[in-house]
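Take a look at this one chain, the form predicted alone, written out in structure tokens.
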Amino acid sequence: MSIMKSVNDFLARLSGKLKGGGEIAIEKQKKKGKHTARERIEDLLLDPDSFLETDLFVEHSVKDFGMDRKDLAGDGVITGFGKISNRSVAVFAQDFTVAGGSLGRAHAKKITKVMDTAAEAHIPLIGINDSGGARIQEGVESLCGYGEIFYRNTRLSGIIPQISVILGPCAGGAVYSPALTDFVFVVNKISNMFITGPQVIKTVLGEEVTQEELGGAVTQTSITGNAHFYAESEVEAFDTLKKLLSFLPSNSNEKPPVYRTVPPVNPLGDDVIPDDRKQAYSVRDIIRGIVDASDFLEVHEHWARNIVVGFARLDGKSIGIIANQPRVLAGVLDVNASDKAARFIRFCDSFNIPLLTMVDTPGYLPGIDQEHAGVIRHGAKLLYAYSEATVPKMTLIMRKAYGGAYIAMCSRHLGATFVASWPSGEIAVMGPEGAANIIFRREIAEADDPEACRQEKVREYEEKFSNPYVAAKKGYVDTIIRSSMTRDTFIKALSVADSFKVGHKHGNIPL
């Protein structure tokens, strides 16, 4: 074959592969408000002209049940490598225009191959999921493919960041790969995740539910907590993903990149906490008054909202923030808040991101529902995650720090490396009102004016126990600072504790 003929043959083959499932299938994809797999990689995710595609010409030539695998461009998935902000990443994107993005043996081998290369290169892995599920015609081969992907997700956990973007259906066993990764992105009216679909539920249980209600983006971010980031469009999802990566190292052997220091837009003053301990405020305002450029990337924003977690920078360095949210359930800890915080802490520890814990909580949420939901078991995950973490663990007590929740929110007793409190800090077994009612019950009952006596005993308890000075005298609090000093204090604390162990420590799923 002449050189020109071979070149022309190559170009013809290449053109066919690049068209995916063809113009009609692509048009259907567009009508759903979705981009093609190739557009997602080359136009929305990676730096321009940085994509190096692999295994474009892989095909499955066996005919099963009348389906010719040679008709499946790339066997329904695009794989390769590229750069985001000039940092290398590995990526795969399922192509719904090709046999509904269904996963067969060759499809799975392409994904596991790029996963193995990402492991060897120690670079983040990004998976874009848009698939009808297992390719039924390939039977157990499809199930084999899923298992090998799950195995690698688990083995890579805590070694390289793994990020999943759900941009279409993700059903059945396929949902477990995203669930094993570090972060999951979903897009409104586009993403769907569920084990069994609406039709199966209707047939088996007689219950009627829509795909959106069952496993849409709102459900997965606000009800189940299966997804970490919600977006209104694919463009927004990829923009947020790229911002997320800016806070992370490429692997567990590195520290996150350091950026130029930018002061907060509105630095904290000395009057940020309401005088009335029962009055709520938003901890997000406090966070933005401390961190660089007031820029805070919240994780799991819509789920377990009584606790806030996310990434920010302090003096140009990435930190992970865990903060009670007084505006929701007074900032109590419960089953979901414990799970949310524990998993975030383990991720930060895996990837060498120091922790800042901000405390204002009256304790664990009481009640039969919580006890029967296993608050003991779930609460223990939070204790374990903090105790296990080896990154710098800094704690700020803003107001209430009562009982077991004081211990659980990264107290000195769980290995905090630096603990500060504002003068408004209240560290005690329980709140002054409850404590006074118990300790001085008889005196209050026998007093001529029980209410006046009760108020006096509350003040007495506050002076003797419910303030940060008692803990500071015992060395459990390192320093007491005005709120306006918070940023400078923790920048200094972070610089002192900046030398710490890196390398693989553990996976990301708290058991």
Ligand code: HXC
Contents of the next structure:
Amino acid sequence: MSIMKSVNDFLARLSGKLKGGGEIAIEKQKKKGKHTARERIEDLLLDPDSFLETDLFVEHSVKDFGMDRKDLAGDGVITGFGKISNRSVAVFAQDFTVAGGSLGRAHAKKITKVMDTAAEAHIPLIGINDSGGARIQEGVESLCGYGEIFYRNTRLSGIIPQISVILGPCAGGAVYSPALTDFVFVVNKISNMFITGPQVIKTVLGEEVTQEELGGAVTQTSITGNAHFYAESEVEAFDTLKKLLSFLPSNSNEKPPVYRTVPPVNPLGDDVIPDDRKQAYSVRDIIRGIVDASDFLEVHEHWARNIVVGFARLDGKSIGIIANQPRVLAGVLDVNASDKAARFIRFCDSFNIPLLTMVDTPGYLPGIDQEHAGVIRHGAKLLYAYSEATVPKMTLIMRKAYGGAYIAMCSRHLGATFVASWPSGEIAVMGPEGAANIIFRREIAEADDPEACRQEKVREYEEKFSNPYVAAKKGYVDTIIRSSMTRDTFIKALSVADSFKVGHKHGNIPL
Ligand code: HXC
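Same protein, different condition: the form predicted alone was shown, now please give the form predicted in complex with this ligand.
Below is the entire complex, every chain and molecule, led by the chain shown above.
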């Protein structure tokens, strides 16, 4: 073949492959409000012109699997490498327009190949899921494809960041790949994740539920906690993903990139805690008053809202924040809050992101429901994650730090590297009311005016025990600061601890 002929032949083949599943399938995709796999990678995710595609010409073996279609462009998945803010990433995007993005042998091999290269290059992996699941015609070969992906998700956990974006169906065993990755993004009315769909549930259990109620974006971010980030559109999801990456290193051997310091928009004053000790406030406002540019990227914003976790910067350096949220359930610790925080702590530890823990919690939530839901086992994960973490661990006691929760919320005893308290800190076995009722029960009962006596004993207890000074005297709290000094104090604490060791530690699933 002459050179020109071979070039023309190549161009013809290329244009066939670039068409994905063809015009009708693409139109169907668009009608659902979805972008194509190629648009997602090239237009929404990567820096312009940075995409290097691999394996576009891969085909499945028709002979082996009895499929009668040779024209499955890229076998239903687009793979390759590119840049986000000029940093390299590996990427795959399932193409629903090609056989419903179903996963067969060649499709899986393309994904595992790009995962292996990401591991060698030590760069983050981003997977875009939009698929009907295991390709039915390829039988067990599809299943082993999933197995090989799960294996790599697990082996790479804690070594490179892995992020999943669900932009279509993700059903059956297919859901376990995203579940093994560090962060899952979902988009309203586009994403769906479930082990078995509404049809199967109706047949087996007689229960009726819509696909959206069962596994849509709202469900996955507010009820199950399977997904970490909710977006109204694909564009919003990718913008948040890019922001997330800006806080992360490319791998466990690096520290996150450092940015220019920008002061908070509304720095904290000295009056942030309400005068009434029982009054709620939003810890988000406090976080924004401390961190650079008041910029806080919340993870799991809609799930287990009694604890707030997310990324921010202090003096240009990434930190992971774990904060009790007094506005929701008074900031108690429960099963879900423990799981949410433990997984976040383990992620930050894996990727060399120092922790700032902000404490205002009355303790673990009592009750039969919580006990039977395994609050002992789940609560232990929080203790484990903090104790295991070797990144700098800084703690701020804002108000209540009672009982087991004082210990669990990154106390000195679990290896905190620096603990500060505001004067409003209350470090005690329990709250003043409960404590006074127990230890002064007899005196209160025998008093002429029991209520006045009770109030007096509560005050006495507060003065004696429910403050930060007892702990500070013993060195469990390093310093007591006015709230207006918080940012400066923690910037100094972070810089003291800055030369901590990096390197692979552990994976990221909560144990
Ligand atoms: C082969 C599939 C497919 C699959 C869809 N297609 N899913 N081909 N294997 N699993 C094909 C369709 O035949 C169709 O091809 C094209 O993709 C588009 O599908 P539609 O049904 O027309 O699209 P839509 O109406 O949007 O419905 C989407 C869907 C539905 C809800 C995802 O396709 C569906 O229910 N698919 C099957 C889902 C499923 O049960 N998968 C197995 C899960 S179990 P044509 O040629 O007509 O365009 C699993 C096990 C993994 O994944 C275990 C791992 C451990």
